[in-house]
Structures are given as C-alpha cells and as structure tokens.
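Form predicted alone, single chain, as structure tokens, below.
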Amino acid sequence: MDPNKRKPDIIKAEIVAESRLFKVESLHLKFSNGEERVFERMRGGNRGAVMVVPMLDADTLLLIREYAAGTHSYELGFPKGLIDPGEDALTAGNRELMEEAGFGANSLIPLKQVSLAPGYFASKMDILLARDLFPEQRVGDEPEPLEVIPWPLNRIDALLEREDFTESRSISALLLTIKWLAEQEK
C-alpha cells in the first residue's frame, strides 16, 4: 500500500446514537477517487486500555475468570481495563493487575499495541507482560471477586482448546507472550 495515500475527506460527522459507554458517529466520507460513502463508528473516550499477561514464575501464567456481559458467560482471560486520566499504560497495567489478580509487578514489558475492529472502533489496547510479581490487592470496580487461575505454560494447547478462552485480545496477548519468551531463550 502506498504510505502517501490520502485519507478520505470527512464531509460531515454527527452523533446518531449515544449510551453511557459509547457514541455512534455517522461519517459522510469522500475518497480520493471521488466516491462517497457513509460509515458508522463507535467513539470512545480515547483513554486507551491495557491488558496484562502476568507470569507468576517462569513456567506459570495467571488468568482470571470474569463475567462477560456481551456473551452472558464467564470467560478466562488476562487482567484488563481502561487507562485512567493521568495514568500511562504501565501504571494502568500495574493497577489493573493489583485490582483483578491481587498482584503487582516489578517488571512490566510492553509487547504490542493492538486495535479491536478498527473499521468500527478507534480504541487501542496496550498489551503488557508482567514479571517479578508480588502480592498486592487493591479494590477495583468489579461487581464480584474474580477467580485467579494459575496456568502452566506447558499446557497452552489445552488453554487454546477451552470453550471459555475465546477473547481475541487474550489469545493475541498469549501468542505475543510466547513469542517474547522464545526470543529471550535465544
């Protein structure tokens, strides 16, 4: 793709629906070839979010089981949450780890910033690897205590086969962690 390709011109932008969490924006766009289209996208607060892959030790990940309203089920995944005003991704990641898993990390390693459905959302999530953990529990915004589940690295295939480990960001975070760990062994 041509890195100099011009973005479409926004002819009109308007909020067409709004909830407590989201705003739906209608965009009337004109592309460089003259074509016009109307797209809709979800506008968030642009605060960003974090997901943390905690390693209890060299051979064990920590997962949490948390209620997922979108699927009305309990899902296994990694601690995650929004970046609060005044926080950077590392500070937010450590706070979320303390609130959701009961640990802090002496070492937080940025793995990658990812997007979720960029055709519809502008939000970004920083995926972090947490190492050298220490017990530290903080009160978060969860409506019920989260179950923390140690998971051995040598059972990753079994984790990927589970019906309650389906969130694409958690799967991405897991694969990025495995890649990072393999690079460290070289």
Contents of the next structure:
Number of protein chains: 2
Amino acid sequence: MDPNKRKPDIIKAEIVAESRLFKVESLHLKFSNGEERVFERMRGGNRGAVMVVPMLDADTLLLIREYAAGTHSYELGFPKGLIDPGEDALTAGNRELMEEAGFGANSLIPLKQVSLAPGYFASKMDILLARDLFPEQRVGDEPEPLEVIPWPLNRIDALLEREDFTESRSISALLLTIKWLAEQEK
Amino acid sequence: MDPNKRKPDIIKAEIVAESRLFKVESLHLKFSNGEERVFERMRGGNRGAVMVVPMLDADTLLLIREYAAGTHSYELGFPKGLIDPGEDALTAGNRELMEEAGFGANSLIPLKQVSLAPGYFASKMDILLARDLFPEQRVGDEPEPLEVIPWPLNRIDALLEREDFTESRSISALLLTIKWLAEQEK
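For the form predicted together with another copy of the chain instead of the form predicted alone, what are the coordinates?
Then the entire complex follows, led off by the chain already shown.
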C-alpha cells in the first residue's frame, strides 16, 4: 500500500445541479499519471449522522419499521438521524432513540464510524450500541409513529434473509454488534 | 409488524434537479394517517450493482485501494461496479474482479442483496463471495491502475479499525463473508 500516493488534482469544481436537499458538484480531476476525468459527487451539509442499535435486554434488539421514499416501501432498520448543531454523536443518538423508538439509553458505546459511498458522498455516520434502556418518548419530525419491533438475537439469520432488511448501514451495525457481544463473552 | 400497512399516496412527483449522473425527484406524500410531507429522493438508472469479496486463498482476502471523489481520499474496499446491460450479477461481478483486481473466479456465491440508503435511493447491490481465483486482467474504465492488497483473515480487526476502510457496503460484505466462512466450518 502506497501511503504517499498523490491524490488527483482538482482542476475545476462547480455545482451543476441543486435541489432543496441535494447539491451535485462536477469535479474535473487530473490523476497523478496524467489521466483526466470529470466525476460528479454530492455535496452535503457538514452535519454528521448517527445510527443506534438498541438492546432491550441481553437477548433482544429493537428494530424500527419506517417508510423509505427511495424504494417506496416500509423497511426495517435501526433508529438513525442527523446530528443537530451543538450536539455530539452520543447526544444525537440518544435523542433519535427517544424520538424513533421511545427509549433512552444509560449506556451508548461507539462501534465504528462508517461512510455511505465515499465515491459520491462525504457523509459519515457513527454507529452506536445502546444498552441499559429506559422508556422515554420524545416527539420528532416523523410524519407517523414508527413501528418498534423487538427482535431476538437468536433470530439474526432470519433477519438477514428478509427482503425488507437490506440497508448496508443497518447490516453493518447489526454484524458489528454481534461481533462486539461475542468479544465481551471471551 | 403490520404487513398490511398502507404506503403513503404519492400526490405529486416531479424532477427538480438533474445532472449527468444524478436526478432528484420531489415527492409530495400523504401518509395513511393524513399527514402530508414533501420528500426528495434520487432517481437512478435501473441498473443493479455488484460487490465482490475475493478470496485469494482460504486465509486471505483481496482489497482494492481506489480514489473516492466524495471524500477526496484513497479508500480501501472491495471491487464493485454497475451491472452492464445484458449481464447478470455473477457475470458483472467476475468482470469487475478482472478489471479492478486482475483475477477471475471459478466460484461466485451470492451472500446478500443490500441497499445504500432506501430513504433516498432505490439502487440495490449484490454482494458476492469469489473463490477459486485465477489471474486475468481486463481493462476497465479506471483512470489509473488500482492497488490490490492481500489482507489476512486473521487481521480483520485491524482492517475494521482503519480510517480508510469505512464504506458500509464493504463492511457488510466483510462481515457477511466472515459469517459465511464460520458457518462452513460447523
């Protein structure tokens, strides 16, 4: 692995499309071998995001079921959201957990920071494991209450086989949790 | 879980921004409880995508190191790409493996189809495990040759700790591979 590999030079960058939520930037690049390419990437806000894996007890996860506009379907996953200005990741994770699942957590453990698709997006998401839960419902901006579904840890294979549990960040969060729990037992 | 939960009605949908690669659709939704919201989602092509986890031998994965425009950095991950018209996922996976890593595979095993972020994208990606490799370099559309990095399976924790191995689809692919391998040993 070459740690000193020179990044491409950005010869020109310009916003070529913009909507309320999305901003597309065209990037004229010159690679260190002289090759030139025009790529496009999304420019987002600089707000980070969090995803929370809530453990109701030692044997049970909580999932939420939420409408996903991209696929126009209801999807299973873990509570998640953007970090608000002034929040850190743990505070944001606890708030999202309260808004989306109706629980707070006395213990939040960072598992890993993941990215969506670094070829196109800069955004990062902190995956947190939430334990020692207590009931606390806060009102978020969801258009409808989310279904909250307890899922036994011994039925993880059945979850991974479901066609409505596909988001790669939720799969990463699930498998990182399983790995973390296995390491605690060693 | 309510399998009959009514999806929101799409009252209006219109393209509000468009670039060479991206198309943003504004979606006026009415949820079953009467709440209305305007969401935005990306409309992509209908081409699927593949990601391939190549096993050089029983103890070694292959990673590639590629420039990611979204983060303007070199990132570790697995070979991936879009499925070309007329290809199925296995054919596309083998082609991407040849173009990006210089190997073909005699055995390709589908592990799971994942999504990027179903709230915003419809795109799906098939994760494939590639074994029984043979050297074959094909020329793709990469601007520069990619670094190909053998990574021992017993150093997975070190990989997960790296700040340049963060893409959630690669993390999902890695952990699904570890899980699949563990199940073979049972």
